[in-house]
Amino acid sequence: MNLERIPNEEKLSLCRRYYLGGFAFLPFLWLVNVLWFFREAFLKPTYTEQLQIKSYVKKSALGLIVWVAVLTTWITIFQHFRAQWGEVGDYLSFTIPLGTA
């Protein structure tokens, strides 16, 4: 999508939709929001909606960082302790790995 052709009001609306969509356990939308709107928020000459877009981009980046940190922590803990959790670890697994090593 070429953001150059979209009016500023619609850019703000799109940025807001991606920001709110990230709260529906879709952190990929926050990543897209940051990548698409970073230039609009921080590098373009000032316009009326830019302050709100900048706010949504910052919040999207923060949400993405938190989501990645939580997910990485969970994956690390699960991979390390799954075998020790026994049956609970097996119930949480989509596929049950063979062995414990």
Contents of the next structure:
Amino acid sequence: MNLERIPNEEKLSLCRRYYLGGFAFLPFLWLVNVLWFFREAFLKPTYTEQLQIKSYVKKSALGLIVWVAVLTTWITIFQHFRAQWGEVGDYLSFTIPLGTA
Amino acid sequence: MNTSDSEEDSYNERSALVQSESPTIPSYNQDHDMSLPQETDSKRRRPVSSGLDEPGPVERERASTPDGEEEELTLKYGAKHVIMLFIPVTLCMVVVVATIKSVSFYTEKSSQRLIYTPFEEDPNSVGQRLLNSFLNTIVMISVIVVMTIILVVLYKYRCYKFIHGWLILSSLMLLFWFSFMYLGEVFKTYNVAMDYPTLVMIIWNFGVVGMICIHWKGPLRLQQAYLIVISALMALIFIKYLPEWSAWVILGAISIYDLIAVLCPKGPLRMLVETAQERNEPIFPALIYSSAMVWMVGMADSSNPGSADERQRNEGRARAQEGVESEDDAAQGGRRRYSAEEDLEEDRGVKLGLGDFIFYSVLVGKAAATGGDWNTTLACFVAILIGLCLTLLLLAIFKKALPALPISITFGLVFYFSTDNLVRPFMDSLAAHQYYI
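Could you give the coordinates for the form predicted together with its partner chain, as opposed to the form predicted on its own above?
Full complex below, order starting with the chain above.
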């Protein structure tokens, strides 16, 4: 879908839907929102809905950063402490590497 | 693992090569008062008959030109369109070959078979094996034919909800279940520890965003990427679960079926084309890879908000406008000329059905899995691209729905068997004797 060809109200509605959808544990959706609407929000000459689109993009970016921080922390903790956790570690693991502790 | 019927169908439905129209080339006779219906392009869709074909390739006929006007015979599809299709087909094949070469799961023979290939291939007897592979092929092709006919019937009786539900179910399965399997195998191959919470997040995000992009609205590039990924996943499943010889025979048989189904007057795919043409409807976008946005500048219907199929409708209307009615043509021609003058036309690009991607990748993937070395794989790859090129050329010349599988698959099969049996021993003995050519 080409953003150039849809009217501004629809762009706003699309941006808003992507933003709202991201709350369902979907940081990827927020990422797509930020990347897709970045040009629309920041690099285009101003139009009526642009302010709201900008706010959605910013909020999506914020949510994305929070999720990335949370996931990075969790992954680091898991990878580091997995072996030490014994049974709990195995229970949480989807794949267990062979040949290591 | 037994795949569901919906999977089979969905992949079948995906085979179609659709031509999108390129904007008409404005006539240079601007001093004429009457507008020229300038559709020099007609869209062609080619249902690939691998199975299910997708509803309605729409055929567009060439707009009739007014009397006294010379028709410009131009080839709508130039090098640019060919490249636009080469890239996704190549990417799909690269993903499949890379996976085959690195993740051993997809080359391990499993005792499970698809229900579509019930006959076991006995490696001890050549005759028996050949017979069983032919029987498997017959079963598979008949399943495909039945599914195609069901699809045509559903389409004719306008059971759109059923078809949509079917498509959504099959994409759900592809995007969640198969990608879960794939990730699991990749992690095992690279000996990486992965925990359930992170995995669930990854699969959930991948799947949901994929559903949104494919079935609703999303950035074009992301949608193309998702279509390539699901074609690759489907091809990998086929490579794993189809028995050796059956796979080759099935590839050949599907190309023949494609040819018959699309070109024969009573073929199911052709009937689909005609029905869709009568109704001026587009093919479901979830089954077609489109290389560019189809857009009609100045279309009155583009301001139709809130429709989930907005883009499809736009496409449909764009195509519809290339119908045979003269007033539409005139209006179209006028609009197109107008838009051409304003330099707002956008190239439509070409469309290819996902089944085509899948079967091309199956061929190259099998060549990589069983062919021995890279010569064979590369030869098949080149063969398929050549076939695609020729098919596009024919499409541009004939301007009719054409099947995309036969030429490429034929070349691919010929190249595979000849490279495997002739070129490889030749190269091996050259290398053994250190003789460089």
